[in-house]
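Below you'll find only one chain, the form predicted on its own, shown as structure tokens.
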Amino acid sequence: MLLEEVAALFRDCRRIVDGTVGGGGHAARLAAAGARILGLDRDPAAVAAARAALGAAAEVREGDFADAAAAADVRAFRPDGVLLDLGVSSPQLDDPARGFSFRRGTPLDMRMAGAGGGPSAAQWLAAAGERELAEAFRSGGDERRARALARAIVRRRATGPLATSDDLVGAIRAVLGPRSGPDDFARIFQAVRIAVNDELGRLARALPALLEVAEPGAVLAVIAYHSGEDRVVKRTMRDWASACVCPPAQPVCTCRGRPLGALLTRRAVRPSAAEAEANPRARSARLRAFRKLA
């Protein structure tokens, strides 16, 4: 998605980090560009697939981009640009036995790393308190009655797990009524994943540790999805691109007291309307990128 847009804002970089390498479509048009690609992906079956794609065009690692270990491995990389693709891929959407979607009969599962990668969303549904399911629907979903709904789990729970995407669509119409549909159902869903995989905690902890270990003047862009992602991406962006990040209030500078890079884009780039069309799943990506100090 926005793949001449990354392209055009990439074009002088020459070592580029592909975070979330997923399919491998941008680091191909990158790679196309004269670029040479280190691609990482917390998900296997997206890194077998990246591989078979992209062949010697890039190197392709399975890491998760917010661990210790990836900013290592992309530090010894020393790249000039950065990029993340958030959120979910069609393959992983697309594959029942993944446990993204709210088909009839799926297993409630999310992880965004495999089976290794820490609790299921059923798992998650099971343990989870009142307060920290009600958080979640309200943060990843932007559901209004989020404490409904999280109670509603809990008494459900108390009789039987809510193993299947049946079990959870039950509750929520339970909550918002017979008309609820597949809108509804999708941002409850999206809440749960975000919240399975801790995509916006992961998000904030790995900005600044990348953006100290890419090369100065290297450049930065993230696409988000979803509105928690991209209200992350862009504070953390213009506190970067301000002098100053003391509280209002404080008399005294004590911060760093200079910006660290500049912003590429004021406001968030979006798909065209031709890639809208084309591709539905487009239509919420929002593309913002910085230029780190060189």
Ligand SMILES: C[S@@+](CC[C@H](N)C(=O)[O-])C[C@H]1O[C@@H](n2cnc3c(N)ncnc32)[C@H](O)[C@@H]1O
Given for the second form:
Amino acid sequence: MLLEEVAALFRDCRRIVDGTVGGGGHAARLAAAGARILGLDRDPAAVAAARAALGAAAEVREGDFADAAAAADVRAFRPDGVLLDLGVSSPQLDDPARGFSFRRGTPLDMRMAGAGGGPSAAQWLAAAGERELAEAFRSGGDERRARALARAIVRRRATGPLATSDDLVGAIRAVLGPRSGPDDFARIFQAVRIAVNDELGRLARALPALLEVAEPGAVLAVIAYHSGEDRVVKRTMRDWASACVCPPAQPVCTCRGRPLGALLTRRAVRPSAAEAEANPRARSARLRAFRKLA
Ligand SMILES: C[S@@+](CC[C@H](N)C(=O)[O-])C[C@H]1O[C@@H](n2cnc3c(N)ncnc32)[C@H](O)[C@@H]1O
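Counterpart to the form predicted on its own, namely the form predicted in complex with the ligand:
Now the complete complex, all chains and molecules, led by this one.
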């Protein structure tokens, strides 16, 4: 997604960490332009796919971008480019066993890192408190009836677990009404996925650590697919680009007092009409980039 726009941002970079290597699409494009690539992905299936697709063009290993900055191989690589293309990949969405989609009869799993990756969506839906559920539906799914849906899930799970996509779709329908449809299911399933994988927490932790590990002058670029994650990226990069981040009412500056670099994208870059037409998933993509002070 946004392949040429990403390639243009990284055109001067020689050592790029692709923190979400997925099927290796971006990595292949960047490697073809002459960069060395260290690719990471939480999902062992994605790592296997990227290795098969990229061969010798990239080094690929299993890993979480939230932990990448502390890893010895990433530090030794001295990246002058870091790419995060957030969220789920098409192969993850298309594999019914992974439980990311609301297709009928799908187990509620949604763990990005597979079976070893902490509680599944079914386990999270069984254990989360009503407030946690409501907050997740609001922040990850922009759901206006988040509290009612959380209440309904708590009531419903008292009679039996929500184990499959049908159970969750039934709970959504019961609250949003019979006219609710695929867009509503997609939003709520996305919210559950974001919560199960702590996607916003991982992103917020990763960004400052990745900026720190990147070389002076490095480019950091992030593609977000949801307003919640794009907000984290936008605020973080704006903060990095500001000379002063003290509260406005504070009379004397006590913060770092200088920007950490400059925004490379004043506004989020969106896919072209042709790309959005060809790939419906691309429509929500927003690319933002930052250059660390040289
Ligand atoms: C949109 S896909 C990336 C597609 C890739 N850019 C390509 O061109 O094929 C997102 C990928 O990020 C991975 N991912 C999500 N969160 C992650 C995290 N915290 N650390 C590492 N990988 C993550 C997912 O497993 C998925 O494979």
